[in-house]
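Given next, in structure tokens, is a single chain: the form predicted on its own.
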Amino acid sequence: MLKSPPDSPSLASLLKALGDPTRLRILGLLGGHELSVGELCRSLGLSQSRVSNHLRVIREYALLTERHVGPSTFLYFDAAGLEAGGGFLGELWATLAPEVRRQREHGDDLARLRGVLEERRQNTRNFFDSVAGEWNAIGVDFATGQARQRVAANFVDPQLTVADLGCGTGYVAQAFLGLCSRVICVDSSTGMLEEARKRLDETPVGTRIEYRPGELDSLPLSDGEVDGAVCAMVLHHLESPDACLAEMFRIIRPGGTAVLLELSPHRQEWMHEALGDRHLGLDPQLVAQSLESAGFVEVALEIAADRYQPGQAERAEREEGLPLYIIRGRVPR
């Protein structure tokens, strides 16, 4: 990426690159989120053959990420990072960007992307849904169930109410019964919730449980509701885990924590279209990193003495199972 001006032929060519209309809008859109291609096009109302073409120009000067899922590339544009990080890129953008939002097509292209958005997490809840009776065989399978239990061994007070954030059909929860006086499990799958209450409302132990249907990036809690939180094996299947880090910082009380459980990077394709995975793992440094950019402090990393053994995979690698990390943190009092 340029951090100083290019010499005046590749300058005139980056300027015509950057003045087309049509390109200030695909950086416009891609500036605040990750998108497929497909999703790009719909959102600018455009062919495929056209936004390629115009992808192709933008390529040429590394403005773009790129994370490719099976056949589906997911763009993203970090304009934020750019102007912070100044040089001659930042400089441009920093001067591009409100004539960009200014541009007649812009407010159109939005209303298109929330659209997009809103498909997209209809086909996420549609995908849970579905696969929520059979949840239970095919994604909650772990070697030694060491990492539910060093998740519930963070909320050891009676008296505490603790929040289980994207909680499926509630194997971590379970793991809560009898350990703190209120467990609320948030999913946005109500399929998920009724397989979590079959599941919990089995096994009365004196915890009072509340269900409630909502999105991670939105929660349907008060601001400092509750005393923690946990969020075991969710932000793989999420956009980005900020959105969601921060609202779990918004509903813990202060002094309270927030627990997650994740898969570590690993290569196992299938999981994309089996499980609904978006991100084959995180990296543990990366969604640390992003904990203590979302407010938490004292953040702590743990390799968990676990591995999750997803059902459908080969015997093999079934018998390896795949590593997960523990990384905890706490709201400043």
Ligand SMILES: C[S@@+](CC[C@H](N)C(=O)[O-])C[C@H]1O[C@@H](n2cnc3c(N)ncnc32)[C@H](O)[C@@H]1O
Contents of the next structure:
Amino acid sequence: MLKSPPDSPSLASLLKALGDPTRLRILGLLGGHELSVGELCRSLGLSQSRVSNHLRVIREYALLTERHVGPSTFLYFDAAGLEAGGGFLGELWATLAPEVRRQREHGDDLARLRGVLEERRQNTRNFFDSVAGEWNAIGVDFATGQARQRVAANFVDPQLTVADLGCGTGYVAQAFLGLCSRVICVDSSTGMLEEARKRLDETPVGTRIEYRPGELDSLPLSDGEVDGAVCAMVLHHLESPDACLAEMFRIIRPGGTAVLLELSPHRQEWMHEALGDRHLGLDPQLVAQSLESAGFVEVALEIAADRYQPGQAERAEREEGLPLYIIRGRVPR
Ligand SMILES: C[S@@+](CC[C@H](N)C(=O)[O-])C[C@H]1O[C@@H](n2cnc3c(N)ncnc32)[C@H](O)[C@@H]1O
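Alt. form predicted together with the ligand, vs. the form predicted on its own above:
Now the complete complex, all chains and molecules, led by this one.
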């Protein structure tokens, strides 16, 4: 027996939202990934106008979470949250979802989605390859702060091997030099890795450096390979931090440390286009929760004294700067 349904006008709009094969395909896809409208259309193999008509009906029951960043709209259906909540809709979706997944069209949609996600990765790599040569000038305001040194200070031990994930042009890795034994720099952009190599190879101080191209949701490191890992100013480029944090948990040995450096939520829309930011900052409490969900313990949040002062920001926010935070967590022994 399903829990009590909503009152009849809402029930009718809910059933209308669910009562169409294309709308079920849309919910089936958005239940697993946050997609832009364009990515959703390509995954469904349907035109934007057809998809927009269906989205209008789905929106009448407010089934979707929508984020607007610059000109982009990102859509998500929190199927797991609904099912865990256990209300009428949660139970209804838990009953429908296996049927939706059994449909042949859903299999075809997932196959197209895989291509769309690979295209998204390739776009990110192309974007960072294209800005790699000028990245040091773009990030110059932030480069002068102390936040990265505070991140690196967690790893002062000549025995340690540390991974710098999404290393960019190597600002954080540079702060490691002389503090630990080995730094493994990982980035999906070979252009960025090349710039990191230029910066770091100039400063030989006994720390061995390796460069590995790779994605944050499938890191090119083996289980427990490192004593610690850092991910600085990268999570806001990803659809969600979860896959990256799970990978960090896998590659750090028991007792080792993860350190994240991130921007708090802000309103600098231009950073979406100019810097490739998918999220305008991330809520520190949510990131701390994600770190715990990935298995880390002793999770601690510190608001950094530095503030990021991007040159193009609106005057008021430029003067104040954007708040940064550092989160640490440990893999249980
Ligand atoms: C804003 S830069 C930060 C660079 C550096 N960590 C720092 O603090 O200066 C973001 C970096 O993350 C990399 N990146 C973005 N998405 C990635 C992904 N999915 N896998 C691996 N690297 C990624 C980009 O290529 C870029 O070098």
